[in-house]
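There is one chain below, alone, in C-alpha cells, taken in the form predicted on its own.
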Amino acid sequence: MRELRIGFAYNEKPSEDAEPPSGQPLPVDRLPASNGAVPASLSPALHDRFAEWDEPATIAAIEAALRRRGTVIRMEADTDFPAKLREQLPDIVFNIAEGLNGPNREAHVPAICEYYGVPYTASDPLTLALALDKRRAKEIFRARGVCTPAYVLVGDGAGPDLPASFPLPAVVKPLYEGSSMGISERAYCTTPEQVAARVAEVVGEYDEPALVEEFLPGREFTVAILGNGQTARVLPIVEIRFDALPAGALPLYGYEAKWIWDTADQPLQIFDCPAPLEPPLAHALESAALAAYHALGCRDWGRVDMRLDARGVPHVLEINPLPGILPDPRQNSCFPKAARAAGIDYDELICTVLDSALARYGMRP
C-alpha cells in the first residue's frame, strides 16, 4: 500500500533580523516598557503583525507528529504556495497557515486546495471567513440561538457612531484579528470618549473597521472541540484566571497577557484545566461551543472563547477553526492543554485532527 503523502501548509513567523515578508514591519518580541504595558507610542501593528503565525519549534513539532501517517512535504504559505501544491499534489493537506493580507486571509490555502482538487484538514474557506469577520460571525451566532455579547461596528464609514443606549463597560477589537491582536489594556474602554478615541487607533493602526463589545463581568473560559458533526467532542474546559496576572492587570485576555507577561523564564499559571465547575455550568458551556461550532460549519477542531455575563449566563466571544498548538506544555497553549488533561498527547492531538479530515474524504488513516 503506497505511503500517504502529507501536505504541510503553515507560515513562519520571521525572525527579529529576517527580511520580513511582503515587506511588512517585524514583531517586536519584548517592548521597551519596564511595567510589562503597551507604550502608547507604539503602533501595535509594528508588534502584532505576525502573532498568529507559528514559531519554528510548533513547525517541527507538527511535522514529526505527522510522519507517524505518512511522507510529509513542507509547503509554506507564501506566494509560491499554489505553484507548490499543483506540482506536488498530496493526497491531503494539513492545513495551519494564518495568511498575512485581507480578511479572507485564513481562506486562502483551503480555497486554492479546493481549486486544485485537493484534500485537506481544518474549515473550509466560508468558514475561516465568517470566523474572522466578528460581526458575521455574530450574526450567525444570534440567528442560531448562540449568546453573544451586545456588539456595535464602529469605523466602517457606513454605520453610526456608538450609541447612546450601548452598555459600558466595553471592549474596542480589530474587526478582522486573532489572536488578541489590537485587544491591549487600551482596548477596555468605560465611556465613550475612550471608545471613540480606541476606534480611532483600530481603524488607523489596522485599516479596518472596529468592533465594539460589551464587556462581561464573568469567568472567562475556552472550549476546545474534536471532530465533526455527531461525533464532535468537547475536551477539558480550561479557565482563565485573572488573578494569575500582574497587580492592577484589568481581567481581560489580551495581547500582554498572551505576548508580554508571560515569558518562557516566567510563565504565567493563568489557565486552569480542567476548570473547576458545577455539573450545570459545565454542561451549559459545553451546549453552547458545540452550538456556536457547529453554527459556523467548523470540521475537525476548533475553539470556542467564552465569558460569562452578570447572571453566569455563557457567550461565545468567537470561534478559532485554525486554534494555536504551542507543543511545549510549559507555555500557555489552549488546545494542547485540553488534550493533555483528556489523556492526549501532542503527536496523537495532530493525527487524530489528521484521521478526521481523512475520515471525511473517505480516505483510510
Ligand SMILES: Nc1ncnc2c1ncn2[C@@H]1O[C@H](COP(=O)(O)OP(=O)(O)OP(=O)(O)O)[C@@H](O)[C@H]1O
Second form
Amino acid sequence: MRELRIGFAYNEKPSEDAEPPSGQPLPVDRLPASNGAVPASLSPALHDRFAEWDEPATIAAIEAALRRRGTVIRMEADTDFPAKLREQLPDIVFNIAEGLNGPNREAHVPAICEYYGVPYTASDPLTLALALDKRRAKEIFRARGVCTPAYVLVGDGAGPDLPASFPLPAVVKPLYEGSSMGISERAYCTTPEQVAARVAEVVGEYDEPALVEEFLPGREFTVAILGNGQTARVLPIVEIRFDALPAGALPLYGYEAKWIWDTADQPLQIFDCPAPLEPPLAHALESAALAAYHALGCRDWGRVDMRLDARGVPHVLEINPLPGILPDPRQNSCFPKAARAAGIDYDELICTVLDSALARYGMRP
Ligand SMILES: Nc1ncnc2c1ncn2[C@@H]1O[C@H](COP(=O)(O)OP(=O)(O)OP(=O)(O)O)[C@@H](O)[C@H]1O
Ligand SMILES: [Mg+2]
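Next up, can you give the form predicted together with the named molecule of this protein, since the form predicted on its own came first?
So here's everything in the complex, that chain up top.
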C-alpha cells in the first residue's frame, strides 16, 4: 500500500532576531515572557502577536510523531501556503496553524484545505472562527443549554455600556484573543469605573471590543477531549491550583501565571491531574465539556476551560479547538498532561488525532 502523505500546517514562532512587524508601543501587561515556551528576549511586539504560534521543538516533536503514520511534508502556514498545498496535494493535512490576521485567522488553513479538497485534522473553519470569538461561542453555549457566565459586549460602538444590574466583580477580556493576551490581573474589575477603564484599554490596545464577563469565584478545571460524535472521550480532568501562584495573586490562570510566573527553570506546580473530584462533580464537568464541544461542532480534539460558580455549578469559559501541546513533560501544557494521565504518550496523542480525522474521511490509518 502507498505511504500516507501527511501535510503538516503550523505557524512557527519567529526567532529572537526577527524584525518586529510594527513599532507600536505595547502596554505593560504585554511585556515579553520569561516562560520557557517563548524566548525571553523576543521583543514585546513579537511576543504578543505570535504568542499562540509554536516553538521549533513542538513542531519537530509533532513531525516525529506523524512519521509513524507516513511521509510528513512540512507546510508552514505563511502566505505561500495555498501554493504549497496545491502543489503537494497531500492525502491529509495535520493542522495546528493559529493563523496571522484577523478574528478568523484560525479558520484560514482549514478553509484553504477545503478549497483544494484536501482532508485535514481538527475543526472546520466555522467552528474555529466561532470558538475564537468568545461572545459568539457563548451565544451558542447558551442556545444549547451549556452554562456559561453572564456577559455583555462593550466597546463595539453598537451595544450599550455596562448595564447597572451587571454582576460584579467581572473579568474584562479582548473579544478574540487567546493565551491570556489581555487577561492580566488588570482584567479583574470590582467597580463599574474599573470596568469602563479596562474596556477602554482593551479597545485601545487590541482594536477590538471587550467581553465583560461575570467573575466566577469557584475552582477551575480544563477538560481535554479526543474523538468525534458518540465516541468522543474525555481525558482525566486537570485542576488549576491557585495555591501555586505567588502569595497575594488573584485566582486567575491569566497572563502573569502563563507568561511571567511560570518559567522554564521553575515551572509553577499549577496543574493537578487527575483532579481530586467527587464523582458527581466529575460527571457534571465531563458532560458540560462534551456538550460545549458538540455545540460548537468540534472535531478530533479540543480543550474546554471551565470554572465553578459560587454554588459549585460548572460553567464553560471557552473552548480551544487547537489546543496547546508542548512536548516536554517538564513544561506546563494541559492537553499532553491529561493524555499522560490516561496512559497516552505524546506520539500516541498526535497519532490518535490523525487517526480520528482519517476515520472521519473514511480513510484508514
Ligand atoms: N468569568 C471568569 N471568572 C473567573 N475567572 C475567569 C473568568 N474568565 C476568565 N477567567 C480567568 O482567566 C483565565 C483566562 O481566561 P480565558 O480562558 O477566557 O482566556 P484565553 O486567553 O482564551 O485562555 P487560553 O490561554 O486558554 O487560550 C481563565 O483560565 C480564568 O482563570
Ligand atoms: Mg482559556
